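Shown here is one chain on its own, the form predicted alone, set out as structure tokens.
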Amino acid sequence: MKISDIIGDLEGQASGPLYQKLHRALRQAIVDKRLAADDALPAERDIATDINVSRITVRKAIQALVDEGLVSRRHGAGTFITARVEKSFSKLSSFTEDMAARGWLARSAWLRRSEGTVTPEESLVLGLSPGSSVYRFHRIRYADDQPMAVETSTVPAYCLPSKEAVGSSLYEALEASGHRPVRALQRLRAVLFDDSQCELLGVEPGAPGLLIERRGFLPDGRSVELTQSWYRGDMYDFVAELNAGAA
């Protein structure tokens, strides 16, 4: 791969100092998909050789897109696309569902498995009357080592036999236990994650989110699933498909 093929002539960029440059040259490349995901960037000399700049300008753009989450250092490998999630607001899925299908190995992180009396927003949320148990699960999602999201979800006692049933996923033990929801609500919004979360999450100081909300039904109505996740933005896309409705 010669890289003076992807990105072109650095001359015809805005101004700035070259190592900017070459990251706004190569960060559109990503964009457009022009560099891949899981493609190896050549090696800085190999770069720097090939585009007639220096090695520090070449590690210095590289840098930014390391900082920025569009690709990571792999020790004894080298430098790689990083891949990002398609999320489709369509299909009632998983998060193991949803990395399963595009061939990544999902997995949890516990930081937390309790059991509760319902809180106040929680019975609104619910619809549990006041003093219901509820189970809640707080952990990390992974797709291939990669931190993706921290989720915290909160079910109602009579879904699960325990709250030891939930294993890599929750809706594989709601499935197991009879109670998986068939539909659901979801709001979108972003956000800035917070010390704790940018710790958990490997990313830097107020760096930006998304935070989804689902709450799940039964097929008769009553809510299963209080879910709130906080995706990492660098990581994840989220796409719905909209149809024209008749005139």
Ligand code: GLP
The other form holds:
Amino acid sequence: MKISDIIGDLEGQASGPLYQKLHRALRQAIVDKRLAADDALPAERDIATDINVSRITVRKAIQALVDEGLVSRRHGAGTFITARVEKSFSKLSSFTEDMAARGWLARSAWLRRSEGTVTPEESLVLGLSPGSSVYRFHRIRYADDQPMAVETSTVPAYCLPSKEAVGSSLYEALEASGHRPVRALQRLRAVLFDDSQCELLGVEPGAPGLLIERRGFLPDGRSVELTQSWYRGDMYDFVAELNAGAA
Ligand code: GLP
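Mind sharing the form predicted together with this ligand? What's above is the form predicted alone.
After this comes the whole thing, all chains and molecules, with the earlier chain placed first.
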């Protein structure tokens, strides 16, 4: 791949230091998908020779893309355009299904799997009487080997035969016991990860993320899940389809 074929002439760019022009041109190429997810960038010295700038200029431009999360350095392998997962908001899908749709294998690393009594807050949100049993699942979610999210779910105990019934997918286990949610309310907001979340997800301290809270319902209106998912901000893209005038 020749970067000069992809970004054209840097002189046509707005004013500013050369590395900023290169940074903007590369970013535009990523946004326009002329550089696609998982493409490897050529080596710094090859880019420098190709477009006739210094290696320092190339290095600074690439570092700016790394800082924005648009490319990532894989040790010993090179620099790659970051793959983002496009997530549709209209479908009530599971993490496992979202990843499979992109050809990735979802897996979970268990942080905690426990049985307990509903907390006062869960009792109100899930509509469960005080003293009801719940299962709690705390997991790191991976797409292939890439950590994507940290997730905490609370499920009324009557919805599953046991807490061990959940293998890699909560929704598969709920479906098998006839308790998969058919409707959900979801809230999304931007957050900054705390230190332990950064460590679990392998991102820089203070990295931005997306907190998605989902409350899932059974066909009869009972609540079946309360989940908080902290997604890596550099890995997720949310797409919503909007229709004008639908009553
Ligand atoms: C997404 C949702 C969660 C849901 C999970 C189930 O991450 N935000 O609310 O619990 O999918 O995924 P899986 O069936 O892969 O465990």
